[in-house]
Amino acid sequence: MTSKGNKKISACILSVGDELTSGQSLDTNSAWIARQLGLCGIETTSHTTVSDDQPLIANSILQLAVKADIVIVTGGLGPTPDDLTRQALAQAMDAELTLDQKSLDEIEKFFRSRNYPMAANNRIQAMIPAGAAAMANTNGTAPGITATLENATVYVTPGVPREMRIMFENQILPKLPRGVGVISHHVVKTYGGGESAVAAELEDLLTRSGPVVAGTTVADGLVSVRITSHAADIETADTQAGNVVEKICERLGTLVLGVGEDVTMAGAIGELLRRAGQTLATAESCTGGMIGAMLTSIGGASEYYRGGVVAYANEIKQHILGVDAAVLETHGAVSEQVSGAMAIGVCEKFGTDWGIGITGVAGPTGGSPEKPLGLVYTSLCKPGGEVTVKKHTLGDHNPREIIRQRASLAALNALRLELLAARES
């Protein structure tokens, strides 16, 4: 880990914007910045998000500047009345805003180059606190700001991710202190075991001290094991983390979807189908096309995913997928017999190696004592025509969207396990 003399270098990240605190937008900037800081051996100790409120922003900057060596603020540098970060920084510094002529010249040049008239309110973007310095923005109209406050060097960047990243790489990264250490981050994505079960299996590896620290998180139905490695150089850090990743994958076996932040269930399925040279089609009732949407979120999915049918009504199950009316009458739409017929029908319809048929009670109405809310049947039609059925009880207390999402993941995971077994046989 980097040190400043005998003192560790720490950083805090502050994200500004009503759209973040209200949940309308996700804060992707903080995660990206923290990873870049880690590669410099700088430990990020907090991520803070505040609304577009000048006193609140100013107070947050002051508090963070007292406890960290570096404070990076993103957002609130636009030209509109709710963009208040520059004013808040001036308040925190007890300084006046002053015009930076070079920044104004660059803003005017930006508009001229695009043949746009510059509005009068864009002039505010060239104002910075006295004693601070501007950072050039080569991809937008909002210059960044750097200042010294309390114990910290403060960097303020635009909130637009592309503008922020280029400014960070060009204006901030070269100025960051360097030491002998780096921090490397890795993640193993898993599905099929709850967080507590995964943690119990990895108990001795989930350390909170030493050169490698590991822990678990849950998001979007997946359990992630996150590994942070501290070392003198990136090669050593990656090797240390890699040893732990290898042990995790060995212990968890088929629970592991893959290694990396971008790993998804759909991506894991796609890779298995691609390697096997096989194709898939889907027949969905209760999930309403969600499985198909997950599969097609992966670039190049047309190589293995032929398409699907959303067979919500019984007439569609009959006339498009060939489900026998007598089967529907005898067993009902939510049954293993119907899901199996749907899987066979979609395989035949699309001429694929694999087919998924899924039907269930997503709620909030339609449940019964025999078929409660959250009951889902998933059938897989394998190469050769064999059908396997999985029954999932996803809870009668869960909202409709949660049941649909969990049913979609469970169906894809059933296929993933079948594909893994076929690969090993």
Second form
2 protein chains.
Amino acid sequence: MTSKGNKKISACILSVGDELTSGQSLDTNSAWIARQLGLCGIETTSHTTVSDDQPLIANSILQLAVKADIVIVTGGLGPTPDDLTRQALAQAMDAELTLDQKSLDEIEKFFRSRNYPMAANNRIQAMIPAGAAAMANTNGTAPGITATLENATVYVTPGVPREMRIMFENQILPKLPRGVGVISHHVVKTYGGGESAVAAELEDLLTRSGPVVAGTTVADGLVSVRITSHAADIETADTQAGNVVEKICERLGTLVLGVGEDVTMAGAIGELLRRAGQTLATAESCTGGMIGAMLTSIGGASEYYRGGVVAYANEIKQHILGVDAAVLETHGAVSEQVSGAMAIGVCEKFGTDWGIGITGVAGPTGGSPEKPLGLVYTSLCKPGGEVTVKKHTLGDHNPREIIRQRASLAALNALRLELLAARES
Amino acid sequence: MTSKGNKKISACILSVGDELTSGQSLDTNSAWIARQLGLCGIETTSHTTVSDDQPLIANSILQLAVKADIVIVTGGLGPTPDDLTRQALAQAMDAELTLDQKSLDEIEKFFRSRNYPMAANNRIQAMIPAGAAAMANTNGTAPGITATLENATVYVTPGVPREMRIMFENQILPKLPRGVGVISHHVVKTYGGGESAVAAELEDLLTRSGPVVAGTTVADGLVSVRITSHAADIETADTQAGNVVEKICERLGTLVLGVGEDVTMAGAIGELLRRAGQTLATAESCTGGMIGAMLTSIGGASEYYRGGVVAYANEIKQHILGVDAAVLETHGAVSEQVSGAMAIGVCEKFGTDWGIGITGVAGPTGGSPEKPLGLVYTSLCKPGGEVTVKKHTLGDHNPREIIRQRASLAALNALRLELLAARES
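Target state, the form predicted together with a further copy of the same chain; input state, the form predicted alone:
Every component of the complex follows; first up is the chain already shown.
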């Protein structure tokens, strides 16, 4: 642990809430905050989670303030009786709660702007321990609080992730001291190789010690290679990391979607379609609109995505997409023939260069020995009218939403690879 | 906090790992363990996460052993130099690490059965503090460790979730003392009231002490009322909670989506449509398929959801949904007239009882003073053809995905309220 007195700056994070200690909700705030602190060269030495118990919260704040330079507390600032963090901070500071008029004005304004009546219990949210200062909440009613306790600076934010993040970025980050040197985090996002295959390919680059440390993680169907670089300044840290990132991208080739935390499959496809000046439409059965929702998660998607049909019922496949009744009858709704006809149909109907057609068995029921749960057919109708089909078997033990997400990503990746190939030729 | 000496049994959970404190990985073990403990009537009062630092781990184990009856430690049992939990436990116990022959045999067997050579550094995994006992790992190489420290029983497991869970279920769970009675968790999910309004309505029921404790949380746009019930047996706990749940549902009326962790907006609507024997289609612009994806997240949605059109480009609204070009021209794509025409169009085209039409400005660009970011129009085409429109202003400062998610939920809720009203009449 980094002790006080030397030049390293250390932080501890405290999360408050019965829903967290009991395991009903997962704490995602602490990991996010630790990553932001790392970017400032501040090392997080511990996370603590305690229940909605005032003396326990007060004690924890005090103990952490003795150990670390910075204590970040999230949660327990709501208006209800189980929200006790402001009272606990006051107790830890041995101070009275006093009304902060500016905060009360802001809360009243918040409700006025939304045409909601302000409940009487929201008034408590404008109470701040004497000697502490309020931090405005631009996205909710609970102002944050900052105070000095022992030798630490304590920041208290709401527990709602969005409110916490915006408050952290706008009001805490600019005030943080910078540690000796910086820790910079980089990420290469990939799709299509398993985590162990990616790790095996990169074995010599995945070092656990030295100035640049790298490892793999998996989330939302993508394998990320995370690179952490330690250096005296951000330029050196970024150059060190950049060299490793370049090697990783070279080695992994078309598995790489891009570099950066905000890289997504939909963004990578958007970029390729925009550059090619081409358009896309989707015809979805088992994914029910998920592919469209992914594609339109990117602002400005209307430049290349014209829309699609969610053809959940067979008659919709027939009447809206023009899938032949005989094809549906002969091969069944989950077949390469139907996915192909869907892709062609939506391409023609929507007048686009590319069309995706997808149909499968998402479960939890409806599987059969010939067409098991997790069987998905994805067709691409390419510019010129050629149709390609891919069959995916996504696991008969997987829950419905996992199968649907994997199917959506696999379909979009098939398109991405075709777009990459078209660019090369 | 539950103190020792009274009959309640309390637990603390400690997670170990730099990847956790730095925020590169998310700790999911602690929440899982807390839920298992709760089912045994054991209350978890805190979670702590510390980095791979031997004195820090040793200190944390000691401090938690003073506070709680049971301390569960996960992580840091691997074979590499940054795995220091067994050394830290030995330090906390003031004991030497000694070779456990049975564990060594098991580890050697593990490698033989997989035809892998055993690396020399795996031998450290068979070292156990004198006075402690090993717990076999049937799914990996690191045995767990159990020891008595202060008045607490300490259990140490690997951090790999699968190894931890199997070890917990097979070797820790059977040995756990049962708390006096059980703790059962219940949740009422609501939509449409802010958290403070819901809390104000339920003020007298949101008790922080006594056998039934209740509080509110917010996630994914829904406000959940969480009820925790303590009793000697599960029947009493459930009855106590059931009485409170009933009062909450009565008081909140149509705000309530349902009772249970798996309740969703889409599930509530599916239930209402299924009972009414009616069908639905969707016409989405700004949400790009998200409403369809939500509706089809429920298995068996094909019973009532026939599909929809993602009409992202204006020509698609015109040519596929039959929205009048003059209406688009006069009122603009984001208007109540267009949302209404989309709802009518999809209803007719898909031959359904209900149709949803939605159009709005999701951002991050494209807002104007008259049509700001976050402005969304939702129309419902009802059985018989009557069309209702709702205008939502979802915040010009919100990110695109938040606006789209809120717009999707608001549209579905408008449908839910109409379905409820139709059921009553």
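Residue numbers count along the first chain shown, from 1. Being a predicted model, the structure only gives us computed values, none of them experimental. Whichever C-alpha set is largest while still superposing within 1.5 Å between the two forms counts as the rigid core.
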| item | value |
| --- | --- |
| Shift of Lys371 between these two forms at or above 2 Å (CA, core fit) | no |
| Cα displacement of Thr279 between these two forms reaching 2 Å, rigid core superposed | no |
| Cα displacement of Val16 between these two forms reaching 2 Å, rigid core superposed | yes |
| Rigid core fit between these two forms: Cα deviation of Thr44 in angstrom | 3.1 |
